[in-house]
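One chain comes next, on its own, written out as structure tokens in the form predicted alone.
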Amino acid sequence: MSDIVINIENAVVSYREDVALRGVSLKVKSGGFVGIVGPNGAGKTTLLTIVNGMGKLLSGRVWVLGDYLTSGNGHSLRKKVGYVAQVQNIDPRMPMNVREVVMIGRYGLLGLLRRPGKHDWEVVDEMLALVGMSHLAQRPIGHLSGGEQQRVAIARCLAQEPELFLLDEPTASLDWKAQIDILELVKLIHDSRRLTTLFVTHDLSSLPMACDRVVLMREGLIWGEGSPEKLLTDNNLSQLYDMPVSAVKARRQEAILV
């Protein structure tokens, strides 16, 4: 599959009655960095799952970084894939701080039952460079505003040392500030640790212009995939989400914004 990281094909993925994807396919270069829009329910969460190796597939076949997915290899398949979701709330009385919380990055890859050793607190600390919390290294968790706390995330996935960087929702329930510094730092993860990225949101302002293949969803199925130019069209959005042109317009006023 010379440079294809994830092949999805054909791929149905159901929840009790609900059809959460309804005969997906999908391929993913090496280096790519794909934007996943669609309105709420469209699926966008699941397609991460089932690349995540956490989704059960009614049928269908999902082959990342060189296997296909199946019941026994998920675990393996995590260690090599980072996730960040929506800022979490966390009780100020959680007793770790943000590097003890980046660590738990490296666990995955150093089993429950090993202690981290010098190289692995290295890690932790280039990541938390990286995202700009060496400062608040010894903060408390619970005592960072939802912004710094999105940057542990991040930092929490990339000690792992992933070879996919994906994101679900990541600026969700962030004010205007944070999520432009969001953005700006997910685009200078991408082109920094050279990753394999999809990000996932269902709001246009939120979608990083460092994009460079989009893929549009619906109702669990994929209503189109190219190149943002050609797919981010005011009529093609006003389809998607069911909005008049002129509220689509608007929306995207604050994209170009942010």
Given for the second form:
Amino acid sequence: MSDIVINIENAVVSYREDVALRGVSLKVKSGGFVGIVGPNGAGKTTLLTIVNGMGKLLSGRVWVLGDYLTSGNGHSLRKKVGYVAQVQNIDPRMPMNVREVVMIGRYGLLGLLRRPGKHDWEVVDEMLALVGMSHLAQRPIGHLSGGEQQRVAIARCLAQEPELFLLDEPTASLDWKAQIDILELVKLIHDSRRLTTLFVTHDLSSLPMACDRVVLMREGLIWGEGSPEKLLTDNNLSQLYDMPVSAVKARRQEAILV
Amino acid sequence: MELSIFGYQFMQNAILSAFLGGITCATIGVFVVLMHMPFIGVCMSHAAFAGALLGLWLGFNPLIGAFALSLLSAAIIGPLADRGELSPETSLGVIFSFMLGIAFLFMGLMPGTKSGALELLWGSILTNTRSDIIFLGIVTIVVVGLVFVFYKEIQATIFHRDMARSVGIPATVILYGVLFLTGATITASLRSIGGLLIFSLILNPAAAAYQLTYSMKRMFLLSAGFGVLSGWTGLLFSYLFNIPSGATIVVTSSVVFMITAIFSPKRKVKGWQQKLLVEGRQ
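Now that the form predicted alone has been shown, please provide the structure of the form predicted in complex with its partner chain.
Full assembly next; the chain just shown is listed first.
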């Protein structure tokens, strides 16, 4: 158990009449890179929200970074968990620049009543350099493209100095080049920092090659888990996505060609 | 121009009220504009008006009624805005029309002269007393002080509530705090500007500032400046042309907004995007 950082035991989550997770159990080791794959509505995002304390459990237990998640410790847990969501719809006239948005990542760490100091701004600038966005640091956040906004979101997440790195469909709605750039960046961050990473996607072509383990989800349940080579077979994907094997093969061929 | 009028106590009170009300309303306006909740403010100001009329009708302090009902409406509206599960416009429309309905119902039920009720409707900054100003001053200090102290939490919550929550900021508490301060601001400014007009003084200066800057700190300062400018200019025009003060202040703030919208440097964003589009096609 010593190197386990996430231990989900029989988690059930429900949004009103919809059951999003139906008794999910999962263990993640420190430094692991887990890809969570499945069709829309499989419960992938909900799984991430119970790891960062945003989701509410109906039953089961979630142990993250040494503590069981309760209704009262979500705030303190979230300070240690970096979360990158899908491309957000940001007001193009929002009066904030890129550097200020990345600084938000440090606000939780700073706590109430403390202002960012010189060290905090140095961390922000370092993270902007890491994601290749230093040249746009003073640009209004609403003026960035989707790919650039995701780089900023990753920089903001890293400025938080997280112990876990959660990414929820970070490449959704991005163009092909931006998708590849983000995937390479995520791989670079994981490799250089050995940051425990959970990467959710519904699109197999957006699954980083760096994943050492894949979790397949369907209808609120874990449908399979293991190494990408063993699990991501045409037959498994055909059943997971409810598609004929020939269609899965064609789709994967397309993904290779692009 | 005859300026001896400014030597009178009632005019000095009005100038001070316009200053304090301008700052407070415009500060709250920044939240309303950036958090995209103008209809929430409209609902709360009409709820405050209804509450004040309830106080007048039943014989207790109208400001207590105003504060209580605006907070009640915030308690109903807040969860809708926070969850974002359903389109809140329909619910807000129902609450808005309900508040306006009961306001006029209370007015109809009120015995005797309706002059007190009409003052709350249109505002009467020239009749503000020292105690009104003290109340407004306290609310101004609280609003500006809290924005100063919790600026970074407010900034993150304004930017994106879920993202603020995900880094450990109590964004829900901040949202309800903003709604509470909105209720207090509306209540404190109700006598000066009036229940029907107060929301314009909240929205217009902030909307004008929003046209001019990409810095949130500057937006707070510009908005407060426009709020005070609208208050004082409106007061001056009201005196010069002998027209209602609350309405003149609100019209002035609308003119300020229109001027900034016309000359907004942010309109160039479209030109900037156009340039990229042209470059992309080449």
